[in-house]
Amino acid sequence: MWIVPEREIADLMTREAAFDAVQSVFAAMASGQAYNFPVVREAIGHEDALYGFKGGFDRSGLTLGLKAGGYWPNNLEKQGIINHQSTVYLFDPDTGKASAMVGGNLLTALRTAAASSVSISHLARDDAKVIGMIGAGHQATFQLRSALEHRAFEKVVGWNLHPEMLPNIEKVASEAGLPFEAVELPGMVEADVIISITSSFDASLMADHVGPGTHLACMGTDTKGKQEVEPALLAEATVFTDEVAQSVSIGEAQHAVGQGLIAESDISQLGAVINGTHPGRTSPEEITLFDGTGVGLQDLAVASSVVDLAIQQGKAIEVDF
């Protein structure tokens, strides 16, 4: 079995490689070549932590495995380590034998950012100039860096429940040579693309905060009860997701479906747009929304790529297991 430690990931996985891996997984899911297993995600009753498992199998890439991990909200303050902690395990689909264990923290950030960027690439207007960020934590910096590579944005606006964290995304904007403006939530109406990446259980973004033609990537809701946007916003938008079953059970759509504002049949897979079986955006005024719940196949795809690179570069550790 191969082990790729967390410390090696930064030198092995690029944003471009993560984008390609995630886009391929979405396409494989929509064509029926890959599927995710049911998610286990629970509050463990200790340190306010959420812990769970995401797994799946990709027949086209012969990738089988799972990611174990979750969110420990007190880590940064108490331990000086990031709040999201995870590890990816890969298995030989021919024998079931464990084949690799891969540090999943940076991979999770990269694949989550890649997912929203895939949605921006396929659904945002070509003339999008202003990007809005809701959330300014660790994940938000990855989201913004990746998104800036997929449209010629000219300005970044941002909001965070704790405004003292906004310099995190202002720094990313500055590195890209773009102006940054802190706004209240109604100011998000200026944005052509909005990424929400929080751990909220209460909606922040309302329907009247979003202008015509906006593309939204809702990336923070991955657990029953979590919520980032007003359900009425999904009723006004054309809704896409990574996996419909997760969208209606643990994703942003759980609330709109639960209130009868939209039906499960109103939600389309982003992979169908990639494959050309769904037209995607059909007008400049259409609001599009990607409900990024985070599927196990994303983690497996980027982890598999990392293992191959680590072996090639002599950075993987082989153990008898």
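Now that we've seen the form predicted on its own, could you pull up the form predicted together with nicotinamide-adenine-dinucleotide (NAD)?
Chain alone follows, minus partners and molecules.
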């Protein structure tokens, strides 16, 4: 069994490897080769923690396992460690033997950024120039850094409920040599691609804040009740997701479907576009929206990729288990 500690991940995993792993597993999900197991998420009644498991099996990549972890709100204050904690466990699908244990914290950010980037790569207009960010927290920086690699963006515009956090994304823009402008939400109409990644429970982005031809990646809504965009926007857009069942229950589409504005059958898997069984964007004016809810198979895909890299580079620890 191989162990890849959290401290090794930053030097091993690249954004490119995360993109490839997530793109492959989305394709496998859409072709029926990979499926996610039901998610377990529990308030454990200790330290106000939320703990759970996200697992699955990818028959094409032969990746079987789960991510265990969750959110401990007091970690930073009491222990000086981040509040989100997770570990990925992989198993040999031929025997059921444990094959790897991998730090999952940085991988979670990389796989989430890879998901929106895969959507941008397949659905944004080729001539997209302006990217808009809604959110400026931990995930937002990963999202922006990755997205900038998938179109020749010339400008970043950003809005955040807490404007004092905007320098986080301004820094990423300036590292890429791009101008950054803080805007009010109607200013998002200038953006060709918009990523939302907040922990909001109310819509911020309204349908009239979005211009024709925009691609949106809605990444923050991963729980029942959360919301980032006006449901009318989903009715106007062609809607894609990682997994339809999650999109309608815990994703951004929960609201539009709940209000009867769209049906579950209006939502397509991004993997179908990757596989060429869905045409994806069909005109420069079309608004496309990716509802990225986050699935366990993404975690397994990036963990499996990093184990390969760690073994190649002699950084994986082998234990007799």
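Numbering follows the first chain given and starts at 1. A quick note: this is a predicted structure, and the numbers were derived from the prediction, not measured. Basically, rigid core = biggest C-alpha set you can superpose within 1.5 Å across the two forms.
After superposition on the rigid core, displacement of the C-alpha of H122 between these two forms stays below 2 Å. Comparing the forms between these two forms on their rigid core, the Cα displacement of G45 reaches 2 Å or more. Core-superposed comparison between these two forms: the CA of H84 exceeds or equals a 2 Å shift. Here the rigid core is superposed, and Q312 then shows its C-alpha moved by 2.8 angstrom between these two forms.
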